[in-house]
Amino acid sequence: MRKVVKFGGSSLASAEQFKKVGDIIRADKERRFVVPSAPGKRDADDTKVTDMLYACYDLAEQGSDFKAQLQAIKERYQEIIDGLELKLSLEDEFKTIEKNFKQKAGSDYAASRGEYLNGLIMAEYLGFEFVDAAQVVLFSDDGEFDAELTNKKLQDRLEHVEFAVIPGFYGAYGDGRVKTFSRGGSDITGSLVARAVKANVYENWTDTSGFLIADPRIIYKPEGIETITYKELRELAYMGAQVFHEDAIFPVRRAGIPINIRNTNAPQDNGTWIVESTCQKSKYVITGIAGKKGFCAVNIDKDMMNSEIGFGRKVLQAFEENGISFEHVPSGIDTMTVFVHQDEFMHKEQQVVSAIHRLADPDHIEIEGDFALIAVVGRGMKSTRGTAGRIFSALAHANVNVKMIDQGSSELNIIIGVSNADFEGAIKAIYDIFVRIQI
């Protein structure tokens, strides 16, 4: 079997834990390729490393001196090193960073310098081949990932390598120029490892115990998830839910590959497992619970509007006209409401509402704003009677007001809109209905 384990900043932030790793690695001779992250925070106060590149790399920029916040990152990446007493120098290394510092080598070149760093100290410790992620992560011309050449890539770079380290978040341009993934990106190279070396599992080890059903700033001590597959995590991530990068399902979801969601301050918790399909029921009729605070509905009045072949098209052409990405559109006999992003709309709400009367020809329009989205997850609720009875009947216990419901053709997820004051009691109200009282 083959393991591709992805480590978290908070899992390396110090000599320390960079211990609890070696010996999570070291306890299993199948966890062969590994992926760091930069050192993240200590304590609540610290600043994680990736912060304190691009903050020195900004001084540089300016054309101001920077070598005071370039020695506090050497200073830090020096005590884990003795920490763990190494006979490792990163002199000439960071030489070399302040040299393309001067040279203003880019912000992303800067914020990969964290991950680069952590992976030579990681590869030196647990005795790992070293290979670096701009040599195999590779972007085009414009920016965009190329997922197929870069498989190809680690493929023939990794396929006579037992163990290496590669590190995570950053890859190149054919011209060798670094480009960084979005912020968490590490997630996503260790699923591109994980494809290219046809891993059994790829685990991802973070400060938490998996998936919580609920936000546990709403909720408290929430009920862990167990599994959850992909399509339901999807649905938890574009709502809000966080602890995986969602665009790091892809690579080993096409590839079939289960990934572990572990805690390295608790290894001996099993996680959660996201896994393509599973016969296993849940625990609750629920997966999880998710939401969003921020968003404004247009409502569309428009008589035998359902009769009118392309009504929706024209609507929507008004929102797309205006650069704006909407998110929900329920829609009855005469009426259609579009939800959308308050904050990125109210500047261009007049031109909106101008381009669907001229498009559209509606009778009314009418926004309302302060609206939130929470999204109730899970296979469950498929084979479940009365799910959506069940929440309207916590909703209306709760004195919630609902101003919105979506279900999706899949049943596996259910939208509900309430105001913005009322979110945090909503998504009280419902996990109490489906989990509290089971439990």
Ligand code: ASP
Given for the second form:
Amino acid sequence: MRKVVKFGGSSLASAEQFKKVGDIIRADKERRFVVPSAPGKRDADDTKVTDMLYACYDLAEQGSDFKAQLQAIKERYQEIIDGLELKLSLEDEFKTIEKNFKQKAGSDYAASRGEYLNGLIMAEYLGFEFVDAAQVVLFSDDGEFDAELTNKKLQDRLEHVEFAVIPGFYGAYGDGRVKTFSRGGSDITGSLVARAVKANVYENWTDTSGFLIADPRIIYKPEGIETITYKELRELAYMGAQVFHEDAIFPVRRAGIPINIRNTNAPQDNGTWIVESTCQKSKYVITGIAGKKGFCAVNIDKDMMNSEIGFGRKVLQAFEENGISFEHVPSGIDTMTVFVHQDEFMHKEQQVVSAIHRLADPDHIEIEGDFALIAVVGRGMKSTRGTAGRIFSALAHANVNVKMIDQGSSELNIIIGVSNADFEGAIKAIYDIFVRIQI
Ligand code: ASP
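So the form predicted alone is up there; where is the form predicted together with this ligand?
Let us now look at the entire complex, which starts with that chain.
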């Protein structure tokens, strides 16, 4: 049995947090592979070390003096080392970093030092072997992540290692130059390590006890989600729910390894399990609600559209020609609507409209802005009658006008379009009907 445990920045922001992490790891011998982030914020006004590194490197690149900024970063680490009473010295590491900054080693190199240094401290603190991610997480020359080569390298390197720390967020090109994933990318590293060592579980430790059914900025103290499938999570993440890096799902999903999102500050909580499939019913018919504001609906009418072969393709071509991706395309007999992101579409709307006229010759086009889309997601909807009915009667009671409804045939989600102004009210009404008032 082996577990891969990834700890986010807030879990490693101070010596006090490091101690909690140490206790968690020592409490379970199966927690053998540890993936740390860089130190995050100690409180709301603090700055993440990753952001400090980017800012410091910006100065270096401009040829300005960056000593004070680098010193502030050094102090963040020293505070952790002292708090843990370690003998480790990062003096030489900082000399190398300073030299490389002067030689303009790149902002990816700069940012990666956050995880690298935290990994060194973590390895020393736990007595685990340190494995530099630059040697085992690899990118091809065009900047694409090389999943298969990485898997092989990680497998070879970790095969005979019992306990290791592998810093998150970065890897390297074949020539050794460091490259990072996008922000929050330590989640991806954890997932890659889990796949390579064939872990039983990938534990992702953060500062919340897993996912919540709805956004706590909209719903007061929403309930947590116990179990969610990869597919459900993908639907919610796509609609803006954020806790876990989206690209981190694929490596473990392929290998069938469940992910357990846990809270470093409340290790007794079970957190959320992300699984491939489950026969466990979720507590409620719905698993989660997420949504986003700022969409635009482009309504296209044409008599006899239903019998015109290729009409939809021509309309979508107009969007493609202008480099605009579409989100949803609900359609009727003589109408079709294309939902797009307003900020992307705004500047190109007239080009798109004329392209639709040229390519598809519609009778009429109307654009309506300030839409919000809400996804109500739940594997339980498939086997429960009346879910849509409950959603829409709740929305009617809350005086929310529904402008669009889209239910995929998977019956995993229902997408609802409302005006931006109704967004929060709609989410509250849906949450209440399924979670607070159970019938
Ligand atoms: N430290 C990086 C960031 O702030 C990566 C991570 O934490 O996952 O984005």
